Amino acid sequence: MRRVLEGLLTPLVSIIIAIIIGMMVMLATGHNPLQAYAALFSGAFGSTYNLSNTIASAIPLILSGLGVAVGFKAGQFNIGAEGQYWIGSMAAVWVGYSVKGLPPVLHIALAIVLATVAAGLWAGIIPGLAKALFGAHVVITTMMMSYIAIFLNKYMVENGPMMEKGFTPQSPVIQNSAMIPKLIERTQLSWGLFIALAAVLVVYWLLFKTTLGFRLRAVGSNTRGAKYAGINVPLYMVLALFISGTLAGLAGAVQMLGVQQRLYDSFTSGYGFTAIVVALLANNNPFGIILSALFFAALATGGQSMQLVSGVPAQLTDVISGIIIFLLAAKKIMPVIRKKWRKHLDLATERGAQ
């Protein structure tokens, strides 16, 4: 119980400190922080429409965050969720507009399955095998593969095979049978919300209730110990990245089928990169990721309202996110500093005794 409370306390304190620093920045620039934060809250949660769009923005963050968390739990620092998101998006949209004649349930299921498998292979084959066989750094390989995926998406809709006829760089709209229905009409919120919540339950069960999850966590906690215990460490490294990629790809599929319904010529969605912070803030806990994703989604959707009402630039929400990252990183640094300080004091005590 104590560990659970400590796990909740650190993210909460980080958020509070970040909000306070944001208030100080507003005061220093001549803005009213109470008015600004009230506008931000209203823009994110102040009406059914705003709340629905905030939850809709949280859905890809939940799914991508789960993918990052699985990788982190297994010691594989997958920071390429953005690229895996786009691979899943491309696969889902291609199935969505090119396959015809299927009933909605089968069409949506086919698009989601192919999207998740494609994204999982994107993460598992090159980064996973490079790590397992040659010891390549996962941060480098997943980041490089991410940019390849982003520019592949750009090529696909700019005079590429997925470009719709005309001059606008975009894909055709997916078939009606591939669209995930809206949960609330005239908003962005779709039934993809239940896919995200189901994914949270599955990931929690996988990580903490199965042998596979135990072995993934064992590899992440102590690679040498896991190897000594007879666990096939290279295999579970690849599996961790594959599962991580499937969840990021699922985020792309749900977003395309439920919200965008076609590919656009956009350089980046930002969901995959924000998912890293979402997972860190939640301490890689699947249920904590729901709250963390809602928090960052609220910053994004409420930021524009804050700018319109109070005049505070919406980019201040990025400052708050950056402060949270810094504080979470500081939490990891402090034990190292304390350990070195104690060692220094012990040495000084020994010298004094001599």
Given for the second form:
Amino acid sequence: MRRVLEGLLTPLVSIIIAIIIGMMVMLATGHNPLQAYAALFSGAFGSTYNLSNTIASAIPLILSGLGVAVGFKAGQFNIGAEGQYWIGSMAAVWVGYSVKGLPPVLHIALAIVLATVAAGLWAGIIPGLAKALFGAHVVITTMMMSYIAIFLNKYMVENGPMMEKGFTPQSPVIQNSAMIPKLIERTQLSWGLFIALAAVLVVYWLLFKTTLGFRLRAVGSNTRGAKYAGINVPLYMVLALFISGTLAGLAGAVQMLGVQQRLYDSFTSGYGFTAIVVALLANNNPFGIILSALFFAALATGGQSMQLVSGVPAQLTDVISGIIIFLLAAKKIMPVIRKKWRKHLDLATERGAQ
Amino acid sequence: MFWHILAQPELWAATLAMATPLALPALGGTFSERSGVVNIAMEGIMLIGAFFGVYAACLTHSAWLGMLGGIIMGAVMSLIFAWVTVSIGADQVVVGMGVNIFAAGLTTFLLNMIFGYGGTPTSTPHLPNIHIPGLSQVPFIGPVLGQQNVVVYIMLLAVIASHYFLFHTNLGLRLRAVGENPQAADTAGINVWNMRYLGVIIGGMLSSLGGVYLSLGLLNSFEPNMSSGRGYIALAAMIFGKWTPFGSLGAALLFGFSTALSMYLQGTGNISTNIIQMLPYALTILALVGLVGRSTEPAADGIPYEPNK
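Could the form predicted in complex with the partner chain be given as well, to go with the form predicted alone?
What follows is the entire complex, opening with the chain shown before.
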């Protein structure tokens, strides 16, 4: 229990400091921070409808956040979750509209399996092998693959094979049998929530209760040590990126089958990038990811109503996210400040004694 | 058809023009990593330079003061990055990612806050193109080298100056020593932290100049996320260029060529523009995997230096 509380301390302090900085920005730009934060809060949690939508947008964040966390645990900084999300989305939508005559559960399962495998290969084959065989930086390769996936998605719906007949750049709607049913009608919240929660359990079990997970973590915490212990390091690097990609692809699939039901022409979903922040805030803990995904989902849905009600641009929430990463990475700031403070106190007491 | 395209001077002029916003941050990254700090924050620092360049240019009605403003804000952002990574010893890659998300949010926020949802004014002064007398008249070479934007020439001078600084001055030697073996450098009386601050801040100024070029040189306006991954491509260019100024320029030219080619092919209409636009990104991966071979980074790159350890 004590350990859990201590684990929560740094994220909480970071969030609080970031929110205070956000307040100062609003004051400096002539807005009422209390009104803005109140709008943000009620936009995120104020009604069943808002709350459902917040939880709904936490689902892709939980899944892609898990993906980033698995990569992190194995020492692979996969910042290309955005692209893997799109690959998963494309595969799921394609199965969703082109395969006909399957019973619902089977259709959804087929779409999900294909989406996760496609996204896993997208991350595992090129960035994974490039890292394992050539030592290419994962940060760059996953980011580049992300841009390629985004353009692939645009191609597919603008003039590629997935474009619906007509002039609107979008794909056909998926079959009814491929739609994940809604948990609460007329909101975005679907049964995908339980897929996300199940994924949390599976990832926890995988990372901490299996040999595979132990080896992944060993490669992440001490690559050289893992090598001397006889672990096939390149293999586990590829596997880490593969698993990481499957989770981001699952995020795309659940979002498509549960919420969007077709592919639109858009440049980013934003989920893949926020996933990085989600994983960092949770310190890569699978259960922590649920909380941190909810937090960032609330910022996103609440940010919209903040903009409507108080006129503060919604991007302020991105500023807050950036500051949070900064503070989390700089967690060593706390001991430094404490040490300086203590030295200061010691000097003061010494002077007092003299 | 392909050879016909290669004979167009406009293609080569565009290559140089599109290589500039890659070469500047690649050069910046070289300074930072030679001093031992992995800098993936170039993407964000470019955005900072691009936005504050336009903002300062609008305020002062001078593109030159705009450029100065962009560079100063890039330096400020890098100073914060340096403080957290060098003095506090935080994870450089994670903080770099934080800077990128922060900068993308901040610049879009300020864009909407200051200029409203209509974007930056079209009357923003922009950095001039320069016609070099004599050279600009020469056929073929003239349009390629003789009449580019002023930042292109600044970039070329910066490459030469950086090479001289890093490999032919005492200070440059010290900066590199700190990136290779900080313990030894410290023993020899070099202040490791100061050198790293220097590397990161020069790097930030060069990266933000790359951003200024995007907003005041090429486009004359600021768009959200207008760096569109160039900071990351620049990182690849720097690695491809083996952490040297001329190498970075060479790699940037290669990526610039693929961008220019994709712009050119878009006009022909045979292939989907979306497919062509993948070219620079795909080439980046190819460069990292096949063409470079194993390039060796500075030995202490990415490792925070803590004395007495």
